[in-house]
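Just the one chain here, the form predicted alone, laid out as structure tokens.
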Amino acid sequence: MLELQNVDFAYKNQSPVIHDISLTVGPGEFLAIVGRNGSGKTTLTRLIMSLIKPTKGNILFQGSIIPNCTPAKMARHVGYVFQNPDRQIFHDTVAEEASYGPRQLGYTPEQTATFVNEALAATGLSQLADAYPLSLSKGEKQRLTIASALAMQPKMLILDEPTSGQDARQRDQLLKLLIKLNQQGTTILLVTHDMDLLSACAQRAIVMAKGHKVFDGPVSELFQDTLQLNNWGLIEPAALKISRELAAFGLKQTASINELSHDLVNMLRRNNYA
């Protein structure tokens, strides 16, 4: 679906910020890109969206070379959700906001209405269709930007730090939404510092460090080397810390909060505490 071939990128008259990146993303994957601030995560997603062009190498989406595509053309295939939803919201109602993209892509009014209704239903915003977007909570605004992207019928969804500034309930709602969208076939590329979110939903992780790809593999393998995690500026998930502390009681180490909860319940039952 998406392929980067030995990609470099440098801003004008500056040193490269992306160095020789090669990777492939298949249809239906749930992939997370992580790393310190300034490691090149967001630059990588901007290259994918054709908002900036590589100084070396090729980027292909379904066989087409992305640098030859305009951002508007890429928006037909890839939805991009910014970290701050207020940067994307400028219409007077939720429904109008979600319909802007499909209209710009040339869909008929009937198609636009169908796509918007489906997107609002998928994100749990149908009852807020007539609401003023800037009056929504941070979590609702984030879901609106996702709905606006989904209304354009993308094959891939890129989200940049989607849980920033959200409380636990809003984060949980977003997590369930992303998992549901992925199960329905949407390829998701998640840029995040939230290791608990990553371990709960992503299947694969890419770690960026100083513009280089230093890890690309299953999420379960990412957390096996605590020292390397620290070197990359990553914090291990809370579930992993807890399970490690309780290893003496027979708990296996896991980065998944669901697996930890399951194992804790079984441990308590074995010891007649539940």
The other form holds:
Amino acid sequence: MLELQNVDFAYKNQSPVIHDISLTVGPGEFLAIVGRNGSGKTTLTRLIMSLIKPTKGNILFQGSIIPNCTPAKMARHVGYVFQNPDRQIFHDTVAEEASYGPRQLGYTPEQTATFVNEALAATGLSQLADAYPLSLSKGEKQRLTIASALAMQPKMLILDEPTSGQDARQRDQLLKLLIKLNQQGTTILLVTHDMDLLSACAQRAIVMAKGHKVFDGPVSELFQDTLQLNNWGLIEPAALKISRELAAFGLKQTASINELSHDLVNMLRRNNYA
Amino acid sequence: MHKVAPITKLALTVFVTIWAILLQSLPALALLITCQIIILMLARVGIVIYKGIASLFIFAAVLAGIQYFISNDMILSAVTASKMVAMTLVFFILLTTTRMQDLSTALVVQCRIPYEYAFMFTAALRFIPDFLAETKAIQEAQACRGYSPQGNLIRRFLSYMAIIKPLVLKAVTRSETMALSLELRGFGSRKLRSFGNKITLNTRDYALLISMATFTSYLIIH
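For comparison with the form predicted alone, provide the form predicted together with its partner chain.
To see the whole picture, the full complex is given below, headed by that same chain.
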């Protein structure tokens, strides 16, 4: 679906911030880009959205380079959800806000209404369709930005730090929503620091360090080398730490909190504690 | 220029404005502009400032063109545009060679302006780069939703609302947060306040002030 071929990027008169990145994203994948601050994660997604142009290499979407690509043209294929929802919300109702994108892309009013209703239903915002967007909670605003992106019928969704500033309940709702969207066929690319979120939903992880891609593989493989993980500025998910501590009691190591809780309950049952 | 006291640079700003008003000849105004550009070059300002100056010249040329279209007087148009450039360039010198906190201290300690007003002035100046960065971020966010201004001027203006509305809302929220944060840190709770930076005048500053006052007197007399 998306392919980056030996992509380099440098800001004018400055040293490169992205070095020779090649990667392929297949349809229906759920992948996460992780790395410490300044490692090039967001720059990589900005390159994908044509917000900036590569200084070397090519970016292909569905097998072809999009000629004279602009972010507005790319929006037809890829939805981008920014970290700060307040930077894009400006309409008086949730439904109007979500309909801005499809109208910009030239869909008919009927098509727009259908897409908006579907997007609001998918994000659990149908009840708030007439609400004033700025009165929503941070979590609801974030879901509204996702609905706004979904209403443009993208094949792929990029989310930049979607859980920042959200409480545990909002984070959990977002996690369920992303998993549901992915199961419905949307390709998801997540930029995050949240290793628990990564282990709970992503199938594949890409680690960026100083503008280089230093790891690209299944999430389970990422957590095998703790020392390397620390070198990249990442921390283990809480579930992995707990399961490692409890390995002596026969618990298998896992990065998934759901798997850990399931194994713990089984272990307690086996030992007649429950 | 960085070593000159902020009050001297503030005086320079006032004097250059007076000179630009008094001077009516194109060569004299050109000389004034050239001198200011040399001062900026000696102060080793960044490339961004030169880009700003280039934009200023383009804006002045447009203004001169409009005035020529209205008055049909080439000299008058050129003189007016040059006056505008000369008056604006001196603010480039002031703002690129003076730290905001020094400027604020000079306004309070030496110009006897109440601290609240001086702070308001410097806070407004500090807000400009943040405002520009925020505009860019909002433009990018809306571009990813298909924002692409096209059509006639009215259509473009209406579509620009997608940028202006979130920008204004963000600015209001930001100023509210800033006001609260200032209040929580005791802003305006005492009449007297101390300043950590020294902004005293030395011989060079006195010499510059006397020279500027003498030249202004000369221009007024002649």
